[in-house]
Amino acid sequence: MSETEGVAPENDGITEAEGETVGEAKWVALRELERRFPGLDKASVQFTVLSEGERGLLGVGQVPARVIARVSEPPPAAPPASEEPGTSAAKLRELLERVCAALGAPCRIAITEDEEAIHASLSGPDLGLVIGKRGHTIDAVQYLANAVLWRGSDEGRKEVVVDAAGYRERRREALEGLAERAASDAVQAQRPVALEPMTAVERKIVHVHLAERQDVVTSSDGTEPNRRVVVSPAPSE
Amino acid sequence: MEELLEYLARNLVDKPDEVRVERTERDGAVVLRLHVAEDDIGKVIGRQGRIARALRTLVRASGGHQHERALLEIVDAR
């Protein structure tokens, strides 16, 4: 490929590669990586954007973008597909694949099954389209995989939570910081704080970490998808 | 992004043979039409709306990917 400039060696995991845009640069480093390795497994190669490019006018100033993409080592992860074929657990991978693959995000999916919940977990480099503008797309995808899963039937129900990138750990804690400001407003001003609208799991995290605190109350309030949690004062013994 | 409405659909219905995507463009944007058999109308609409909104979340997320603005029908044959 007369794009790539490798410095390191042929069978090195690293290469450089640059093209009109970030993306299309980055399609030719992972070209590259998919020839010296194949079967490769995307989510396991890592990029780092050199120059962004620029577009130029008429032919004059045309900078092309640069990258370097590097494999890193895969992750010991349990084998994909390891699922009995025509479980909830296998369903759930396929309708996964579908969307990461629909949305351009080549993700490894891991999947774990509890007494209460089945859960799944995607990895990979560029999830923000999967997770979307304050995570509305992966809870759409969560919302699709629970009534696909459990279509018309309530037997063995479980419910079904999907993860990308942390992002389900990192929206509880800002979720707890919120509770957490909420319920010492509604202490100061003595009176009613309601937070933002959010779904029902996100609803009772909050409704979860603030039964620790004795000063509060909360409940819930509106219909959805503009459903609420409201944290008032404790009444006063 | 066709196949994947088109999957979703015939996973949440009970006569998936009859699941149908009609991609059209109108001012600019992809516009999926989803048909469904009369009954499954509810199937794909759900409590309070629920599955057709996460339904056009998706559909503009994988829009959004191919740079395309992508909306959702539901094609109500009544």
Contents of the next structure:
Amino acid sequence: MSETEGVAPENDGITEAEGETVGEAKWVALRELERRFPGLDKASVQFTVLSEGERGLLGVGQVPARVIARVSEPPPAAPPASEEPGTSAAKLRELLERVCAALGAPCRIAITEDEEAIHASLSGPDLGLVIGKRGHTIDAVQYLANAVLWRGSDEGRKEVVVDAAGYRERRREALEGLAERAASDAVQAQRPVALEPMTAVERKIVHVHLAERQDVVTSSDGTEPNRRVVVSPAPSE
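Taking the form predicted in complex with the partner chain as the starting point, write out the structure of the form predicted on its own.
Only a single chain is listed, so you will not see partners or other molecules.
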């Protein structure tokens, strides 16, 4: 499987990316730089458009948009995870390569590790197949990765986080916005507001985001796959 599709090699502060539109290509490039340089100042990133792309008739002959992103003064890069044979990172790469190949979505996989988690960042032109509707596929892939890597052992266990083209950050921002609107509606109308059905991963984002608010409480209701978060006004003291 190729590891050079979608984003260029990791030259210092420079990356090349592609997408269906220039905006999507810029997003992919920015997510790659943020993965490589935690704490990156987005204002320091400059883009050069190599191709604006072309939409072929009925999707045939489509040419992706391509951009180069440069960071004027990149912060220290996140160290890549050790991928010596038998390590968790090596096992994770092998698993993801097999899954992406089975889905027909060849992509580039970058793996980093910190004290709490192992992060796998996927980039490439066909990641919609990996993400799936409302992130159901990538959530399933992440669940599978956690189960396979730590099967039969909890020693040295870390959370495995799998992302594709910055999807998780975009979805997190969307869910937090949805949570805030639901909280405002619940407080204003003084009644519970039920959100759309979500995965366990997404429900956790909503619960955590609203936990610091004193005017609402959250709960989960229903059964999978239709379990949802309910935002209610906090009971008066």
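The structure presented is a predicted model; accordingly, all values stated were derived computationally and were not measured. Superpose the two forms; the largest set of C-alphas matching within 1.5 Å is the rigid core. Positions refer to the first chain, counted from 1.
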Cα displacement of residue 196 between the two forms reaching 2 Å, rigid core superposed: yes
field: residue 178: Cα shift of 2 Å or greater between the two forms (core-aligned)
entry: no
- prompt: Is it true that residue 26 shifts between the two forms by 2 Å or more at the Cα, once the core is aligned?
  reply: yes
